[in-house]
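We begin with a single chain expressed as structure tokens, specifically the form predicted alone.
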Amino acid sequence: MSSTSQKHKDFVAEPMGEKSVMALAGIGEVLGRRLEEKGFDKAYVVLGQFLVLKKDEELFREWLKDTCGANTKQQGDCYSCLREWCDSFL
């Protein structure tokens, strides 16, 4: 398993509440702005899409690429972050 970033560790350590979409691992300022422009302004809105896609890694990665142009590493980081958060809190 790949090592996780501090951002990932911080995100999965607590309930997400009203955290910005940019709090998600793999989502920086540029991707965050693109997501916000499409209505995905909070981490929980992206989580909703993740759940609508039934936590399917391939579908989520494709959605993230199509929605904000995330590269393979960014897609994987965001997917892993949300998957681990769900494992802990759902």
Second form
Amino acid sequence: MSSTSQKHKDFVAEPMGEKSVMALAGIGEVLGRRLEEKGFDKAYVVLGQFLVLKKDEELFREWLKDTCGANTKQQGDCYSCLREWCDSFL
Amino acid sequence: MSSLSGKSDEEISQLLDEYGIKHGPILESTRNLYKKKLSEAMTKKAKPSSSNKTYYREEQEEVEYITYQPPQLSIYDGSGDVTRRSKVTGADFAHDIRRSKLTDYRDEDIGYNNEPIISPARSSYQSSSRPGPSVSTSMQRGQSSPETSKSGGVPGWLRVLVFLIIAVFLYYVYTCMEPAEEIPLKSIQ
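Starting from the form predicted alone above, please write out the structure of the form predicted together with the partner chain.
So here's everything in the complex, that chain up top.
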């Protein structure tokens, strides 16, 4: 597994509950604000979108790029964070 | 081509399936994404499920290249397979031209006679020596000698030359085998 950030490790360690969308790996302040403006104010809403896209990497990456302008690295971080969370808790 | 915005969710879902795009349910949050993917797929492919056709088109285009200049494609591999030839694209043409000139030299020195593909090598070598009508000569040779449909350009004179070489060689060997004649024995020594 490639090196994961501390943010990633913190997120996948426990159920997300009511965590903000900025708790997701790859989503900082700027991207988090853009997501909130679109209605994705909590991490579980983004999780919902991830699941609705059938956990497909390409679709989720593209959606993330279109919605908040995430670059390739940020897309990958967010995707792997959510996927690993789902592997543990879903 | 009808606009995507007028399509219902079901129609979008069907279109995605036709283009082979894996997708989930068409919801408010996903509709724009799928519409974007569909428009991208539509611009790439004229018709849905046309991937096979594009493959054939590529083959046809390459066949056109083959008839245009047969010798270089076959020399590159040294084998007579059509499938190998089909992999060579137009981008490799410049490389093939240079390579064919180099390999032609070697082919003539070795006198490699096993494969008939070498004859197009010689024709290209000849055409390369005349920089002016090189393309036209290769095309003419391709048209004048339709013996082999695959290579499309085996010159008759080359086959005769090869045959003569083999015949002379065999005659030499045959004369050497005759114990009565002393002349060939002397020629060996």
